[in-house]
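One chain is shown next in structure tokens, namely the form predicted alone.
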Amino acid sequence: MSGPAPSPARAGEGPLLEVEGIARTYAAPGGAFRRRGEAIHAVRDVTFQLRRGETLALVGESGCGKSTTARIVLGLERPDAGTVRFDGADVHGLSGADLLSFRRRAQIVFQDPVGSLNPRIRVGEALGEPLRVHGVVPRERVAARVAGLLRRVGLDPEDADRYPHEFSGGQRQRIGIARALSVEPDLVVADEPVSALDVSVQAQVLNLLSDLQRDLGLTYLFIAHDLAVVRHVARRVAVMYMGRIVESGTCEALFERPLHPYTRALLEAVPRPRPGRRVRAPVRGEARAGAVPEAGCPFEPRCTHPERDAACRATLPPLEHKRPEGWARCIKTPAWRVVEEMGPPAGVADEPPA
């Protein structure tokens, strides 16, 4: 099979990444709250496309399947069903030189900048290793390339001789970004890249990612649970709940008029301290990660939709086209009528003008 050979991102080409119907189920090891061997449905029927040069955000609470989806996309885990195509090639059918080429073109920035760096090796060695493995530059130019990468992410070239523990959290994440950039990738999976950082540092890292995308034409799959972060980095958003995508669409439309009750609950949970703000009741209960009801909508036990009824408990909603570039998995949101009646989420679309 012919694998993905390096090629520049050009407007008008097909999607860089195509994910179709992927699913992944694990067997629970057993414990206080689970029977041994109980099926945990981490990902179920997830489908999306990612065009060159854009950012798609996968959002949802912990345990909804975001990181499992990312690992499947990168070929680190094999799905039980479905396909992942990168530049037209089946990721899970690659081997040899084709697989090595894919590894170079698809990189990841991890959530934990401490755990993602080897504390026993210097930063220069950590950045130089992928250059040597993939033969990006001749060996005599590796040091110069490492210095350039450090400058690119806002660090000093002399930092190459330091160990990870000598840096702050934000600086370590910049090193992780430099390592991902070192092999000139097309796709970068950013798995909660700022959730472990101080709020004061998050904006700096997000601005760096935006600048790199603009300058290098990168494509991002951005995983997050913080919708306030997603609003500033993504063009499109896919909301996941209990392994399924329950809503997807443009960032602007999703924030202005969410179609699914779960999306609405996430938006209303965004903390916005403001005197006199009207706060609606939060979503009730908790999701049991990976546990799927035998029938009906998985979100029904926690749903606050005004038209929720017995049909929601009996029917698994399909992901339906509800508006231009907008899909939702809710049988009680058939058209614009219900969305308009519900109004905008509190504290999101009703922001006062600056």
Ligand SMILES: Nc1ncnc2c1ncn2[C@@H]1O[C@H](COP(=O)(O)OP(=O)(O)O)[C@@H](O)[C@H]1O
Contents of the next structure:
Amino acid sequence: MSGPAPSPARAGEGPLLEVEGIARTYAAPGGAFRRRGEAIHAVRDVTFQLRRGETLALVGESGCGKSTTARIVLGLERPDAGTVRFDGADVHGLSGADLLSFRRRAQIVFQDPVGSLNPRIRVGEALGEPLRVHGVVPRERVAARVAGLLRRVGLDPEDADRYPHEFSGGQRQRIGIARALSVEPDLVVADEPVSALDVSVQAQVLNLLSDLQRDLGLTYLFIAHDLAVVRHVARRVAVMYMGRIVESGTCEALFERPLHPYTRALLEAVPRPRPGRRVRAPVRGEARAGAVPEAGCPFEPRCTHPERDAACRATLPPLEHKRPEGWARCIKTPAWRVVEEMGPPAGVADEPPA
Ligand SMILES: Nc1ncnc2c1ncn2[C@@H]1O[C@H](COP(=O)(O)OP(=O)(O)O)[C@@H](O)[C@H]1O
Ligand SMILES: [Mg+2]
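Switch from the form predicted alone to the form predicted together with the named molecule and print that structure.
Okay, now the whole complex, with that chain kicking things off.
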């Protein structure tokens, strides 16, 4: 046990989740870009908090460390450094009944609901299993609870008798959500829950998640590689780049006036519903460990900031407080008054970029 269990007085107060300086390194299996055994710094010094009932979005390109963060938060993987506290207790120090309770209270929704469902098990059984494991309802009430869950996520109670492959992508994601909700969790980590879905279906699933949060008081860690998806679901956003949070702040401020050149580039790639508008390439280049200066800003080789210079290659920028509720790792981003004057990024401006 590396932390105290929450005292009854403490539970229910303070943030639900406190992630403090977590890091995780893997040995590369070897491949096109990496030598075998080379250290992959999947997550480096990641810190954030989640208040009860809020949504924090974690956004960044594929491979930047989002899923590793999710696994560490859920206690499925140990960090090399740092701590995760859930309701005041150290997640990686839990055992016995406390661990079982945490496994019920913190649930995950995966990107690929098909892969997370056993193809040979009927949906009703898949939903009933966690109910039995955690003893959420008496055995004789499991079937009724499953029917209620299916209805709650917009499916038919009769769907309990069908197999996963009989459903569309959006329906399968509803099943994944129902399964996560079946045990009445407090925290739901949604790891790219709509990335595999068509845009029209994405909106329906996002709306469902929002409705469920409102009705059930859920707390979400919402992971996405696409900023456009998080705009309407999250109040706060943390942008990750190569294992680190490079910007965090309120959704509103971040979309209007991004602090970090990487966030700016991601936003310029967000297509706007405007006829004749060209969708630009997201960010030039590609995130790869080998292409990064060891000492300096990891984004420097791809950065388009007009003032980018040797100082950017010299030291890793700290995560600085740039404006109220706004932090960024960029030495060329001035404090908040000046940021306001820089204007919005091209992708979200009302005027076309020059
Ligand atoms: N079990 C593992 N073994 C080796 N490398 C891993 C493992 N899990 C993740 N990685 C590497 O860590 C980095 C971050 O991965 P991940 O957290 O899955 O990113 P994301 O979810 O943002 O796409 C990637 O370079 C990935 O290849
Ligand atoms: Mg992932």
